[in-house]
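Next comes just one chain, in structure tokens: the form predicted alone.
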Amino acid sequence: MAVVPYKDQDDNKKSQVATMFNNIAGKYDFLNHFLSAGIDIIWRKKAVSLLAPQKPKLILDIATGTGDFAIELLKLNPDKIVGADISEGMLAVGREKLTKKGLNHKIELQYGDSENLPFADNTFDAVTAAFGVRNFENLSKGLSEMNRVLKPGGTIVVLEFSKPRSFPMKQLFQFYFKNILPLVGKIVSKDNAAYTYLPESVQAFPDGQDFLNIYQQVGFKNTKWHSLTFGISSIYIGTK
């Protein structure tokens, strides 16, 4: 049974996730940084640093949202970054952000379904995703699509929440995710389900070695897993 934001609705997970992000788009960046105490910014910088040795020139950022990770990827000096997302609300916020920063010539944001990407095979030097693959309706299919559009020898970098397993971080994490985060998220975003869905989706997500196993099943090689901040998030790397 897939974890979905709105349990009283019959729409599939993909539709519900798009609706959820449309609902919270205006508050998403603020809540992201506030609820993580800014640590999410450090995590993104780490993920970019791990991709740096590959010097990718054409990058696809999946589930790009408002474009924060795409903007961070500019530090690699690529020729172009394409950001894809299923939430038009998030993309609208992202485009406004790019316009203000004068970055439209380097980053292009467009609608894109992770399980049916509108790009040719072997197109991108690198494919990235930050806090997005957890929301895929079909994780294996989404990762297979990321593999398909990646050039042979290209690199995939996925940054995603994971579950701490050691005392006391495990207990603190569970308390914060189940009690504090949903309450603050509900008050600020005005969406009752969005920040209840987040901890539920993290709990259901196959993190750590389980995620690497799926990486390998869809065809990625040289897979590695970097645990961050006592296991609260992880970076997963592979090559095609």
Ligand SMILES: C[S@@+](CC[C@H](N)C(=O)[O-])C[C@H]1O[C@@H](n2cnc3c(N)ncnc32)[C@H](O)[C@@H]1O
The other form holds:
Amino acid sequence: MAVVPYKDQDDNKKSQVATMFNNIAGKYDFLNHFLSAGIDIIWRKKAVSLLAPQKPKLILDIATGTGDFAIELLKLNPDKIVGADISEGMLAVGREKLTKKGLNHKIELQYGDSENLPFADNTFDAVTAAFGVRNFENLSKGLSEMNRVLKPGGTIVVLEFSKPRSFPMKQLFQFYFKNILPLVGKIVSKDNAAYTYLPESVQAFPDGQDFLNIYQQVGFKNTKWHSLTFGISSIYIGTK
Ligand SMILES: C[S@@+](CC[C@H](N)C(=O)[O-])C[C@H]1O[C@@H](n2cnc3c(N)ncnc32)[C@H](O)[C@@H]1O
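Please move on to the form predicted together with the named molecule, as the form predicted alone is already shown.
Okay, now the whole complex, with that chain kicking things off.
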């Protein structure tokens, strides 16, 4: 059974996830950096640096949210970045940020569902997603769509939480993730479920080689993964 944010509701995962991110959009950036002690910023930088050798000119950032990963991708000096997301609330915060930074000519944010992307086949040089794919209702469908819109030879980079496996990091991380993070997340975001859904969805999500197997099933080649910070997060790379 899919892990959903609001277990007492009948809506499907996609609509619950969109509602949840709409609810927390205003506090998302603060909580992200606060709860990870800023490490999420370093992880995004690392993921972007791994894409640098490809020199992508047109990039699609899926599950772009408030646009932090799209903004980091500007370091690669692309012609254009398109950010797509199913949460209008997150996109609104992102658009405000881009306007303040004067980046509207480089990054365009639009509504887009990864499982049914509004783009032609073979369009983008690179497709990325940071902390997004875990939230897809149908992971294989979402990754297949990312593959479809990528040009042959193009690169996919996914940054996602994974599960630390060695003592004592595994135990420390689990304690923090299951006890402290949901409490602080609930108090600050005022959403009862969002930061309980986070550890539950990470626990249920395939990581490491299991994730690469799904990459390969949907057609990606040259797949590899990089473990970050004791395995708390991982970066998954592949080519079309
Ligand atoms: C944890 S946020 C990540 C935002 C941003 N990438 C970052 O690094 O901070 C996850 C985002 O995934 C989006 N999302 C979930 N399912 C999606 C789907 N099927 N298609 C597009 N976006 C989706 C959510 O709306 C949310 O904004």
